[in-house]
Each structure stands twice: as C-alpha cells, then as structure tokens.
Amino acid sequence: MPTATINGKEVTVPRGTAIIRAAAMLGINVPHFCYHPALSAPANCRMCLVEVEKARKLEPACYLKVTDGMVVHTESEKVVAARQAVLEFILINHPVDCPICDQAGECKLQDYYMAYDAKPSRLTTGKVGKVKVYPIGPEVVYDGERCILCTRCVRFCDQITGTSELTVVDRGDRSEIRTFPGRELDNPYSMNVTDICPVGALTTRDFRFKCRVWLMTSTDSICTGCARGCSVHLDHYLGETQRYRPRFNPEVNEYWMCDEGRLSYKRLNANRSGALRVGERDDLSWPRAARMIAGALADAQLQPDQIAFVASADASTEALVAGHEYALNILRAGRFYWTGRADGEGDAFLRCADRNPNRAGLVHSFGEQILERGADRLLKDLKSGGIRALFMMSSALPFGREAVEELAAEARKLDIFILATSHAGSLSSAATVSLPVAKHSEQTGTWVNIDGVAQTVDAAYAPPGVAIADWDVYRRLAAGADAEWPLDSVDAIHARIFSDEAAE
C-alpha cells in the first residue's frame, strides 16, 4: 500500500485511493463541490485542486490517486489562490440571494467564500439570468441561477437510481440542469438530490421556506417508515420535527433514503395525544391512574382467555419486552395479537414492502407465532364475544377507515379497553383508558430492521402533555398493581434482551 505525506503528515492507504480521501483519513478537509464519496469523480469544479510536489500544475484531489512517496500540500499559496479564482468564477453569475435561500446556513459555497475569498465582486456587467422556481419534479424545485453545475444530481440519477432523468443542457454560462424531454424527476429517491446539492439550486417542495436551518437542532435518529429503518438526521424546532435527512450508515442505508420515508416525519406531528384519561377523568396523575386501572381489572374478575393483549410492530423493542412481561405476569392475558401498517411497495434498493419498523423486535419478544394473529383475527375474535378486556399498544392498523371504525365499535362493547396511544382518533375515543405514549423522536429506544441491525436512538425533544416512553407505561402500571417489576430502566430491559439472545 502506498504511503504519502499530506501537509506534513504521513498516511498509508489502499492502492487506488484518491488524495481527497487520504486527506480525510488524516482529518484534513479538502474543499470540494462536485466530489461525493458515493459517486464518480468528474473533477469539473476544480475546487479541490492541491499542490503535489514535482507535478507540473495543481492537481484535482478528487481524481488523482495516491502514489508511494507522494508529497501533497492542501493549503499552500498556489492552492489558496486557485480556490479564490474558482470561487470568483462561480460567483460571477450567482444571484447571491443568501437571505432568502433555504440552503443558507448549510451551503458549501457560502462557507468556502467566507473561508477563502470574502471579497466584493469585480463584475461591472449584468449577470446572466436563468430559471427560478422551476418544477423539475413533483418533489423538487430547481433554481438555475444558484446552480454551479457540479452534476452531482445527474450522476446520482445515472449511478444510484439508474433512472437517468437529468442532464446538462446548453453550453458555457447558459448551461443548466434539465430533465430529458417528456420526463420529470419522479423516481422514489428523487429528494436525495437536494441533500447532495452543495448549494441552494435544488430544494424540496416540502421544506422550502419552512424553517431556517440555524433555528433547528439535529438529533441522530431513524426513519420508521418501513422495516429498513434508515439512519437519519432528525431536524426539529420548538418540539416539532421539521424534516428528515439521510445519515450515513454503511450497514443500513449508506447516504440515501426514499422519498416516502423522508416525508413520514409528518406522522410524528399530526393529531398527537398527550392526555391521560381513565373513564371520564382526564385530570389524573400516572400513579393515581395506574391504581385505578389495577383496581378495575381486579374487580372485573376476568379469566385469562377473556383478556387480550395487542403488541405493535411500530413500538420500540424495550416496550415490546416490557409489554410482554406485563401481559404475562400482571395482566395475565391469555390471548395475544399484533398490529401494524399494511405492506406497501418495495424495491431492490432501500424500500421494504414491510412498512413496520420493528417486526423483528416484535418476533423477538412475542415469538414467531404471534404473526398468525393479526388485526383481522383480532376483529373477528372481538365480534365472537369471547374477549372482555383488551390492552392495545400504540400502533397503526393495516386496514381502512371503515374497518377501524368497526374495530372501535366492537371495542366499546368491552368491559375494559386500555389503549396506549400517541395519536388521538377513533380508537382512543372508544377506549375506557387512554394512556399517552411518546413517539420514537421523544424517547430512548431500540428498533431492529429487516436485516437484524439494532439501532438505539435518544429523544430529540419532550413528548406532549403527560406522555411517557412506551416502555415506561408498563413500569407505571406494575407499580399501580403493587407488583414486583424487574424492568425498571432501559438498562434493565437491555440486560433482559441480551440474556435472551445469549440463551438462543
């Protein structure tokens, strides 16, 4: 393997490694626009030029491969002068509309200008005008005046999705990004071009003019739109999720995520329930409510076969483990079911047909056999009249509004219907007891994806009202029943999970 010296530091890299990657291994950032580690390197922006000793001219760090004994300087006078020139050329026709640009605050052109140039324009003639707010696809808007023609978006559609909708049209300072005639940017991963665009040329319709990036806080999290569980940056402001952005994870989603999953953050904000209700009382504390629930269950004198527990493929693994413990040893349920979203369309890249983020955690906690008893079986058994008490974990249901209303109508006939829910709706209105629980963005929890990769995330912000972590519901209910409870913390639940895995 070749060894090179970059800015006085030695690095040994695999043969074929580009200078820009070798520098990154040393913690040295080489400025760049067109380069992206998952795409080919066309070396067309010239921002990453570096000085290589014994070379006749400056070389593009994204393209030139490291050779043994190579000596590289990334911040020499020649390099800095070249970067200043590149930035000046790029900005000749740029509108410099940073105050109204959604990319402001996370724009590489803005950052590099402040770091290397920061000089007023010498241009005395008018700028070349190009298209503004051009609908390049159903989810993406293009601004030709901001575009620096790095071609990342074109290469993404050619090399990652293989859909090849985009190209560069015209020449010189008239060049712009366009779709081929009769086409639009409408593949299931189209919004990724807005992530890799280094400037504000490509923006999503969803986030456009929505929230300034410097107002938001970003928390590492996951997408719960399907069983892939893509790693994401969850950007939030004032206790509300504003957007998802893909977070690099080579085991799960690399640099990308699908459009459907990206927009699934809206479910976190819609129709939330933060109220704790037992019967007509909605002014109760958790300890008081837990005692009332335990008393109602005891007074009903139910047999195990009359008690049903419904697990959720949307819940955290911690909640599923705790829920199983509660259902068996305190609730003493004799019937078990599961619910989750209905299957959707999958593909060979990231999207899974299974729209449930934690089916693997469900199976780990309740066993494979529970999958034979889904929401349809639950509705059928409710109609048969054998169930008198029902405990349901917060979950989506795999059927339409009419069937949900039918399920709610059957649930109203029960002696006791306890619903741990994060959203208000027909079921929460039908419940005897409504227990508010946090979404994954509001708690520490673990979700296991379709490939068995477990991802633990932390709370980005507090849940609404008196909602608590989904696993903590069962600790509170156990305390209300004066029952011994071994799973009193996330660490205790993790110990149970790991001991179960070791036993297997």
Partner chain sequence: MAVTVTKIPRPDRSLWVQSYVPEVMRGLSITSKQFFKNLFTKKDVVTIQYPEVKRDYPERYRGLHRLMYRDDGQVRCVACMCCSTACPANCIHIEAAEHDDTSIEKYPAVFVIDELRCIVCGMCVEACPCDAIRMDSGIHTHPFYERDTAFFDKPALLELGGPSVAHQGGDMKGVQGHH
Given for the second form:
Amino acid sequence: MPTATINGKEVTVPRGTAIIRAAAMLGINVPHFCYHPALSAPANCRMCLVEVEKARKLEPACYLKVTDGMVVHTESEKVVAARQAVLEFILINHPVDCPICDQAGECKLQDYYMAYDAKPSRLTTGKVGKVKVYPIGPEVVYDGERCILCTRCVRFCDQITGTSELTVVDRGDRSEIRTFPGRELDNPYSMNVTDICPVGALTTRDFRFKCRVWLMTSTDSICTGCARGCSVHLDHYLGETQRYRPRFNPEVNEYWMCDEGRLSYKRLNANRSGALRVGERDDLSWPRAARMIAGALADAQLQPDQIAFVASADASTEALVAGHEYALNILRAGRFYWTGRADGEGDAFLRCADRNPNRAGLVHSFGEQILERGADRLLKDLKSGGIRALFMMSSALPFGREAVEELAAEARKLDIFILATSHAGSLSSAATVSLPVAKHSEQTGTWVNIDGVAQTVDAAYAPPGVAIADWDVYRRLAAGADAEWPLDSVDAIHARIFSDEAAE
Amino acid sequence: MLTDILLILLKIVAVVLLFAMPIGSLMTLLGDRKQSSMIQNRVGPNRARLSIIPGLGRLPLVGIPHFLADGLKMIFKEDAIPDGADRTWHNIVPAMALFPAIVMWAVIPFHDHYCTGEIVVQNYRDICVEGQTRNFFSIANLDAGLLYVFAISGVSVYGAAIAGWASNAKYSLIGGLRSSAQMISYEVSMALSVAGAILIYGTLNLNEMVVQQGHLIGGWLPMWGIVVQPLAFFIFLGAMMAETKRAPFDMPEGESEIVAGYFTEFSSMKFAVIQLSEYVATVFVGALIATIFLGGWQVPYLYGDGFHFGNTPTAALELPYWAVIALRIGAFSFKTIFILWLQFMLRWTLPRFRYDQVMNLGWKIFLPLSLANLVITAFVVAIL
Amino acid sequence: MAVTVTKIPRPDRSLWVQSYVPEVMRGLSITSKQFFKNLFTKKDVVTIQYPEVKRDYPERYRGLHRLMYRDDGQVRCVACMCCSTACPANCIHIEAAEHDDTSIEKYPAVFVIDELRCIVCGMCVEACPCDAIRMDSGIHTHPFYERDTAFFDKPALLELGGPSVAHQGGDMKGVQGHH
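Now show me the form predicted in complex with its partner chain; what you just gave was the form predicted on its own.
Shown next: the complete complex, the earlier chain at its head.
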C-alpha cells in the first residue's frame, strides 16, 4: 500500500492506483479529457499533467501509478501553465460554436477554458475544416471540428461493448473519428458515447437542438424500460422529461444504459391523460368521484368471484401493496390477474428480456402464483363470462393493437370497468371509470429490479391535470367507500413493506 | 297665489339650474383641473372634442368637452355597492348630501327687491316711491336668513357621516367620523365670527345686510363687511372652507391616508352627486361670503338710479333701472367666483393640515379670536 | 434598556409667521403669479402634446425587437437560447431546428416574442452572441386590441430587421494585439 502526498495531503492507496484516482480520494479534481474510470488510460489528451517531484517533466496523472513517497502537485504554476498550453492547442482548430453546440453548459472544454485559459485565440490563419453533422450511427451524430480526439468513444466500443466500430482515421490535425468501412455505430449501447464525449462532437439525434442543458433540472430517477431498472439522471424542463442520462450505480448499471431504455423517456410525455372521468362526467373532484365509484360498486351487489383485479408489473411497489390492500378489503375481488409489457430482446450486459420494471414488486405483493394468470388468461376469462366488474392498475398490455382492441371490446360489456392509467387510449375510452395516475417521474415510488435491487425515486415534476400518485388512488377510493385505510402515506406503505420482509 | 307659487318655482329653477349647478359643476373642470394645471405649469384637460357639432370638432374649448364626457361616463358606470353595506342608506345618502347644498341657496339675494315704481336714493338706500317692491331676486326673503343658513349647514354633516357609516368600509367610516368632528368644530367659530357682523347690521336678513353695506363711511369708503369686520372675514372664510372640507381642510377625504374618505365606496352617479354637492356647497360659500363681507350685489357708488359720489340725492351718472340690475347681478356673480377662485388658489398653495392641527386651529385659535372679535364689536357698537 | 431621547426643538417662528395670514398671502402670490402667467402666455408649460408633437428619442432608446439577417437574407439567429435564458420576463420562445444548409446547421424554426410580457430591459440584446436580435427599431410597443397580436413571430421580427455587417462568430481582427 504506497503512500503519496498530493497537494500537501497524504493518501494511502492500493498498489497500481493512478494518481488521478488517488487525488479523487482526497477530493482533488485533476482536469482531464481522455481518462474515464471505466476505460483504459491512453494518456493522449495531456490535460491531466501534474508535477511529480523528482520527475524531470510533468507526468500524466491518469497513467502514472502512485508509488511510495511520491509528492504530487496538481495546481502548481507549472501545471497550470501546461494546462493553458494544452487548451490552446486543442482550441486551435476548435470552431468555438458554443451557441449552437448542444454540449454548451456541460462541456468539459468550456469549463476548463473558463477555469484556466479564458484568453482569445492567437491564431491568425484559418482553422482546419472537418466533417460536420456526420451520421456516424443511426442514433449518433458526429462533428469532426469539435472533436478533441480523446478516443473515449473508440475505447468504449472496444472495451465495453466489444463491437469495435470506431477508430481514428487520418493523421495530425486532420484526424477524425470514423467507423471502420462498411460499419456504423449501431450497437444497442451506442448512445453512451455521447455521454462520455467530453465535448459536443458526439450528440444524440434524439436530443439534438431540443433543449439547452442549463435550462433543465436534473432529478435522480430510474429507467423503467426493462427489469434492469438502470439508474438515470432524469433531465426535465417545464414539466416534461427531455432526456435520460445514465447515473453511476455500481450495483445496477455502472456508467451505462441501453439505447432503447434511454429513449423510453418518450413514454413519459406522449399521449398523457390527466382527466378524471366517471361515466360521461369529467368535471369531478377526486372525493366526489371516489364516492360515486364506491356507490356504484355497492349498488351492483357483486359476488367476489364476479370481481377481477388486474395488477401491473409496471407499477411501483407502493402502488402494488396499496392496490392489493384495496382489492382484498374494499373491492373484495375474487380473481387476480397481472399485465405488463411483452418480453423483448435481452443480452448479457444490461438489457433484460423482461420489459417490466417491477415484476419482483408484483410477486412480493400478490404472491408467486399470480404470474400464471396473465393477460391472455384475462382475455379468455372475460370472453367466457362470469366477470362483471374489472379493476385494472395500468393500461400496459403485452398484446399487439388488435388484441388490445379485442380486450377493450370485451371490457365494454362489463358492468363496471375501472382503469387507473397514465395514458389515453382505446382501453381508457372503453372504461366506465378512468382514473389518471402519475408516471414514475411524477411520484415517489420504489422499483425492484431483476437482481432484487430496490430503488426509490422522487417526483421530478407535477403530474398532468388531476393525476395523482398510484398508491394515492387507493387511499382516495377507500375514503370514498368510508372504509378504514391503514396505508395513508408513503411512509405507512414502506413500514408495511419492510415489516413483511422482516416477517419473511 | 298661483302666480306666487309659479314665481317661486321659476326662481328656484333659475337659481339652481342657471347659477348654483352650472358654476358648481363647471368648477370640477375649470377650478379643479384647468386652474390647477396653470398653477403647476401643465396644459390640463384639452384632448376631448365635441366632434359631433360642426365647427367645434377641432377645438379644445378649454377642456369643457371633458366635463361633458365625464358626466356621460358617470351615467353609464356601474353602481357598485360593497358587500355588507346598508343598501338603503347607501342609496339615499347622495341625495342627503346634495339636498342641503342646494336648499341653502333659498336665502341668497342676487339683487335688491324689484321696484315697480320710481327709485329715490336717500342716505345710501334705494327707496321705492309710487310703487311696490317685489321679491324677484331671492327665492325667499327670510328675516332669519342667516339662521336658516346655519341650520341647513348643520344638517349637511349627516350626509358625510352616514355615507361613511353606510359603506361598511374602514376608510369610509374614518372619513365620515373626521368630517363630522370637523364640521361640528368649525360650526361654532363660523357662527360666532359672523355674530359681529350681525351686531353691526342689526339684522339676520341677508338682503337687508347687503342694503346696509351700500353705506359709505366718510362719504367714500363702502361699509362692506370686510372693512368693518376684517378679522371676522378671515375666520369666516377659514371656517367655511373647513365646513365644506376644501383643502387645506380636506382631512375627511385625505387620499394619502384614507383613499377618498367617506365617499370611497361610491361610484357612478352616486359618486357624481356627492362630488357635485361638495362643489355646490363651495360655490355657496363664495356666495355667502360675498353677501356678508363683500357687499353682495352692491357695486360701489351705484344705487338704484345710477352712480352717486357721496351722499347726494341725485345721481352723478344716471343709469336705467335694468342696467343697474344687470350690473349688480354681474357684481354679485363676480364676487362669488372670485371667492371660489381664491379657494382653489389656496388649495394649491397650502399643504393639508394634520388632524390635530385642524382641531387646534378650530378650538384654540378661531374660537377665542371670534369671541374676542364679538366682544370688541359689541363694545364698539354700544359706544357708537 | 436605556432609551436615548433626542429632543428636537420647536422651530422658532416670529409672530408674523405664526399668524399664518401673511405667509398664506406670500404663498398665494407665488401660485397666482404662476397662474396668471400661464393663463395669458402659456410660457412655463412643459407638457409635450404627444401625438402631434413627438419628443426625439435618445440614440440608444430600446424599442420593439427586430431580428437581423445575413447577406443572403437568412436570419442571423442560431437559436442558442441565450436571449431567452437571459430574459427576466420569459417572453422569448424559440424552437431550434436543423437547417438544410450545413454551414448554418442550427436555426430557429419558431421565434416568438411576447411584446406584452417584455419589460424592455435589453438583456436579450446584450446576451446575443450573433448580433441577431436588436431593439433599435425606435418603435415603442403600441397597445394591442387582442393579446394574440402581441406575439411577434419570426417574419414580423425580420420585417423590422435589416442586414447586419457584424462578422458571424466574432471579429478576428485585433485579437493578436490584445493577447
């Protein structure tokens, strides 16, 4: 275990630790472009040069390993002068088109320039023109002029995905990032290169020109695209999610996420419904609607076997626990089913075949046996009759459009069809009661991923219209039925979940 | 009998519609707006045009179209009554404010009684021979004329007090209280200050007072009230301005503190009527001061048959009777408007008093001064 | 706790002043002087009769916004959102889009200014890196009968605009000496 002194502070690190890591342990940030903790260190950007005593010249902090008795200075006069020189070199051919660059505001080059250089260019000759708006992949756009050739993207494709699409072509100031002939950057994790790109050279086609980064607020959240539940930064502006960025979580996704999950944020914005509808009326308040629903259920005088409750593998654990409580004690349902999105393609890295974010939470609340009673069984039972009232937690179904229409047609025949949904669609128009609920970006909720990792997220912004959190729907319905309701807050539900776990 | 009633009605119509109201309402424009604009180096209202009348369409007409437009606007504005206000009193109160302001005009003489015969001037008085005197120029020739004025002006306090109370608003109530306190305080010195003049003239009949002011002291100085009772003139002017709540005594509607005082919650024509009653009362102050202290309808040296310089039986410059009447009514109007003008000048000259200063001035200065004035006058009258 | 009391002496006024009447007369003489002067000559009146007589605006008067254009008539704005970010009234709405011409790359597909909401502070002009937005039209915001007509879109703003001679991306001359 070598001990080094960095900026006068001592630190003991495992053998083989780079100076930049040791400095980070002390809370000292060494400016860098090409270094990434998950990738190899080529030490080609020269931005992390630091002064090591007894060394003849400045050394790259990302590459040089700490040895015992090493004395390092990261902010000495020499180091700062070197950084200024490196920045000036990089900026010789950089277009400085920050006003139209999507990276502006979260650009390393911009930040370091403001911190260390902040001088006008000395260049009097023209800049070298390179490729602009180059479609390097289906989801990624490349701008050669902005590129500082740190090769993070190249190393990502070599070392993380192992697909090796990218390389550096040409030499000197004509160097550019390109795909190998006949290839394009089309692996399922391709958009990660835009996150690791320190400048605006690689941008996603989806987020391009959509929103300036300084306008957005970032909330820690998760991706609900599949059972992996990758941790993300949910960047939102004016009550609308603008993008997901992977958030470092060593238990789940490290630094990465898949392209499909990254684009799954669109589900949070498109076709949302915030309207509360009971029969023909859509001007009701929640208490009023809850009383009408309770009254209608009481008037129908149904047997438990005629009432079905459909749980959703899409919902938060809180909603599933509250829904279970409601279905058993207030709705008095005798039949239970579950729905969720259909399975997709999975792989050994992050993507799961199970596209539902909370199957584990579903099993926790409703038991293992519910998994045998899926959407196909529900459709079959609806057709065979016997069900007169149906409560569905979500409109997410594993069917294609035709099957959904078929289910909607069957549901129209029911006496009572209550649907708690965040989206408008044929199913919600078939429902006698449509209850608007929030998405995971709009409520507090816990999702349990395929490996059993539970992640609780907070609301980033307010839900549309009169939509409320999933679990709150059951509290209000219970209040409408004048029934006792023990789960009247997220804390109460959490207490229930954790006491269950303790009992097991 | 019937002709008498018709005559009285005619006089009422003439006084109210041709004198009190027009001057009173025109003042809102010329006094409050145009005059103040000139004092303050502004232009004042000049944008509204009577474009429907050919020939006048492009002229500003010193801003008179603004006043017509305001009237039209007031008629069509919504009459808002605050929640919890006493609706009955709220509706009645503008009339209660306007009524005394108009009724007071009954005793103001615009000219001496009309003489059907020939006029002989004797000892500075017009004496009617071979004919009767007819009361054409004041609505009622009351012997207790001045007492009538004091009685009615005492009633006018109700308008403001009830307006403040009926609005169910704090500003209004404070304004109403202030106005009643102020009006009651100044009524005392108002009556006492003029008592000296009553002693000198020996009458309460306003027309008789004016006739006596035709006397020339030493054959050249008109014996106007301001000459024989200068102190009383200032006290009376101040007290009357306080009575009509004009600046600098406009505490009841002190807009910097209580928005508009007792009429804060009045809108549309109700507001206009209250405002009009204030202006009519202000004009009345002018008329009353002109009557008591500025010789009323008297023109110096002018008597029934023409100008007399000294106590002579024949006129030095003979004039026909109609010309004398015209001159005298003109003089009275001029004096009234002069006092008005003076009140508006004072408004833009003096800052508003503090409330304790208003009370101090009324009780500690005006009251002792008017008492002293009365005592001294009484001694002088007794000795002479 | 001791309270410090400052005694302010009553102003020492002579009986002449305290009797009020002479001082009122003095005040009246000032106001009457002004009154008669303006009644007969209008000499001191400072009012400008606005619609007929207009005051000359200062050179840097901030009027309605205008969008400048390039030599080829394209809008100079590159939709960087600096102006809408700087705007304290949030009155600028821009939707960026990709331009067919790769030399332009980014341009505003929608550029709307709510002139009713604008507080005429000029921050957008200060923020603009491209000399694309200016407020030197000299036209002040006039009243609108309908709220919709107060939204000035790109064509309306360009109509007020003119060509800008500023070098797109900054002037490179003189930089050497500065360094």
